[in-house]
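Given as structure tokens, the chain that follows is alone and in the form predicted alone.
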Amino acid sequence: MELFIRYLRPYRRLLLAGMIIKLFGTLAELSIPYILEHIIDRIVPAGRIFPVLLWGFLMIFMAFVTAVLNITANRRAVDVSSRAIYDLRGDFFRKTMHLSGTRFDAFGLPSLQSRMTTDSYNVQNFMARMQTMGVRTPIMLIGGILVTMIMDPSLSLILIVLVPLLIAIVILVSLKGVPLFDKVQRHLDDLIRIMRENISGIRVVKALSREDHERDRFNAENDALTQSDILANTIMAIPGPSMQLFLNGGLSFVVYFGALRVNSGQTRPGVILAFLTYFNLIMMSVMGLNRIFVMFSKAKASADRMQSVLSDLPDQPIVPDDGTSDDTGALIEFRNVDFNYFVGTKSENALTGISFRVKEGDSLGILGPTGSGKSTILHLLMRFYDCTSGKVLVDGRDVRSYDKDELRRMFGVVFQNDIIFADTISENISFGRDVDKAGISFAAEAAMAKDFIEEYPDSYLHKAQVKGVNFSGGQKQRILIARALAAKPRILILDDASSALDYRTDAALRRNLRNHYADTTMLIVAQRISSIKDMSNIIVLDNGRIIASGTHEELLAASPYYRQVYESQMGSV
């Protein structure tokens, strides 16, 4: 209950505006039967035709009431409902994009996704319905029974009897129902993963006649979602039908022993209608109860799995640093640095014992076979991940003593399969940076972009489609490294980001670097020597160890490893 009090309390006013109103609305409702019975035991008897539509009137006026009062409840409860859950959605949104590497890979992206969309829609139907429904119905409940055992205690007793068993009924099933629904939730995240992975990569199911596989994949989990919501659902309903059952059953009472006190002269038969329609009010708001319960279980559900992510704690605070950095005049440092992905385990590091300098307006290209670690390097530099061991220095600062923001604005980067927004291409090249269309322009013409992008009619205001597909995938590598340039970066991390490109422009890219942006620091991750050889020094990597390191010439001379890779290039040219 704690999410859902901490989003609606900004809006308690309105809250507790639009419930006031349903009570009223409730309230008006419930006067409706007890004026009917007024008029066929008390007015109709009387033989006078104005008194019966005097009261007729107001038994009009009162259902017009609750009419105009519920609607405009239930209006307010929209409009609580919908901006708490705006609220909720944004510090979820912001949170995730403010988690560590290790915390989003423990949530997973098909989780996220599904606790964004069916999570806080279930929370937002729950904070909407409880405050009509969570009115109505115990007021209905209560006030109905005050009505009826007014008007004929004997005959409430029925009631009194019926309702707290159907009351015991809804609440030891909805305790049951709590956790299923969270199974089923947990389900739910294994299939949005299924589909991704196959939305993503259908090219791949297609090439390969896998769809069959990938179908079966998909069948064995969508068979698990299924089973467990039948499973959750099917519990959630027994109250409903048994409801029913004893709401069939009580009438039958009600029916029964009304008309032997009407024959023996001891209630009025208005007494009898007007306790049938309390008495179907009454059932309905149990039924509604339940209903309630059904909702709650699957917003509590919900609530939590939001929740859990909302309260994760930090596992990256900043550090102040020790003060025993013994800057040695490096802008990028890594000394001795261990990694590995998997926190608490005796797995294989990612990294093993890394150690290099880049000073300011140097360059580092990095070299080495796929898993090699190439990428971790970066992710540890940009502290998307805190090295096991170890220190990865900026400045002569230890990474962990920045503030997250202080520390990425110095890069300009472009990662392996980075993403094309569906924007127009000035909106990707200054992602909402403040750079003008001049900035704009000259990192495009820098990244080798700008003659493809002005051959289109509206030039940089052409739209870009989901993930670019409407690109080629050297377009793209252009825009992502236009991207990076535009805010002129202090240092430029380029990962893999020229592997679309064919030889002469990847050439006159790295003659741009090198002319336009000779004072910034440069990463460069590459799979083809030719991209990294003009760096002031190279690294080589082999299972999360530098085998070899120096420049383009000391490594063919000194690496085997380097020297064959640079051959097999050199030959296939």
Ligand code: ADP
Second form
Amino acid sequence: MELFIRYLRPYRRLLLAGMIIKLFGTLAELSIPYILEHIIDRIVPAGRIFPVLLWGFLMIFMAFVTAVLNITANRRAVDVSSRAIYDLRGDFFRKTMHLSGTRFDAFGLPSLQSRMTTDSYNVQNFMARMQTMGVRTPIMLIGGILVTMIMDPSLSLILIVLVPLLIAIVILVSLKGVPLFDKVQRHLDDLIRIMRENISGIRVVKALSREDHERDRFNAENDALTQSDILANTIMAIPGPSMQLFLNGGLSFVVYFGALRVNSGQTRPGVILAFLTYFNLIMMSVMGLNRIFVMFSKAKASADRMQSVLSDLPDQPIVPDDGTSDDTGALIEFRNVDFNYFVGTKSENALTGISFRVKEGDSLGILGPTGSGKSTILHLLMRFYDCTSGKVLVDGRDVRSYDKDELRRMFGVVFQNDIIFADTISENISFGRDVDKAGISFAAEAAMAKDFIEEYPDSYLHKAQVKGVNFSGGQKQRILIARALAAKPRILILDDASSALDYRTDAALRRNLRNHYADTTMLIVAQRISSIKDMSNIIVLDNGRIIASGTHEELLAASPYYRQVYESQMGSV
Ligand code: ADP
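Would you mind generating the form predicted in complex with ligand ADP now that we have the form predicted alone?
So here's everything in the complex, that chain up top.
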């Protein structure tokens, strides 16, 4: 609720104006059956044509006013809710951009996506409807009952008995149905997650003939979603038809008793006609109440889910350096670092006892089997995650003591599976930073991308499609490397960033890095020894631990694992 208030508050004037318009629209609508009663019972019997025309015109005029006011109010409601949701989505997006790696993992990408889309839609829908139905329903209900009581108190007894009964049904059913919608949304999250995994991993699913297994996994989750959806909607569907039943029953009562009362002269026929219309309007309002509850329950679950992200506390505060990190003169230093992705649960460390130093201008190669913790080292260095124990230092300072922007500005990075955006090559390289044309083409040349880019007729203005599918793997990697180089970073990080390049291009890339970026400190993760053999130092990881380190020659002499990898790769060249 607090979320609705917070985001509607800036538009409270518009909101209030819209609600007042709706109020008048509803009052105008309420007046129509009353005018009809007046015409039938008092004007027509008098037998004069002019008053009939006059009152008839008034009725048409009120119908017109009702339509205009209601349309205006509905448009305003959409306007206000769109603006509020625009703000909400903006805040939500900014918040997700600043979530730490740990919190991002905890929410999960699919869940964040559905919060941003489905949930924000539910919230918007409710905000819009609340401004219209939220005004119309109570006014119709109370106003309708009051008018009918004035017209014929005895007949209105039917309403006074029925309406509270129906409201009670609506409330009881809603109390039961509301929590179910939360469950539906959780199942939907899981389903989207499975779909995402399969679509992004479609090749490996096909290659390993895992289609049947994946289909079963999908079906199981799809069943769970369908079951909970059916249950939630079945419960919430009870009030609608039961109200139809009460409505028709009530109408029959009104007609029957009304006819008796007209015959005995206790009431007039116009009253019965007006009564039937009010009865209809009131019952519709109670049904509207039911819809408001359904929408509210969905919107509340959705708002809670968005709020839980928005109010997620920063788990990576800036911690002042405790001054015990005696400066060793290294630009980058890991000091006995342990790290576990799973906060608070007992599981194996992704890194254990990692220590190394890299001096400014030096380069570090990182080698090791998949899952050995290579990328994790880079994540800790950039403080996507905080280490569990030990220290990560940059420039002799604990990374936790840096403002995140200040820290990350030092880096140019290419991570595995980095994304090319659907924009021009030039924009993909400059990436919103202050890089001029010369800077872009210098970076592209160093990244060995210049030649293929300049073969396009529109050169740097050539457009990438979504995820860069119109480029080959090697072309994408070269554009990404150019992006990392373009801002002339102090530290360059390449995480398996040249794996798709042929050996010659890879060698030329390394030569360019050596010649043009000699002052840049580099951390390079690679599968190929040829990519890292010229580095000033190399660490070999296995199972989260450093099992060997040294220069290429030292490792060839000292590390059987390194020698074995080297020999196997030499054999394949
Ligand atoms: P490498 O880069 O050497 O392939 P990683 O550093 O990516 O290895 O992963 C090291 C270990 O941490 C692996 O066991 C991997 O499954 C695990 N891991 C990586 N990222 C996450 C994450 N976000 N959440 C949980 N575990 C992770």
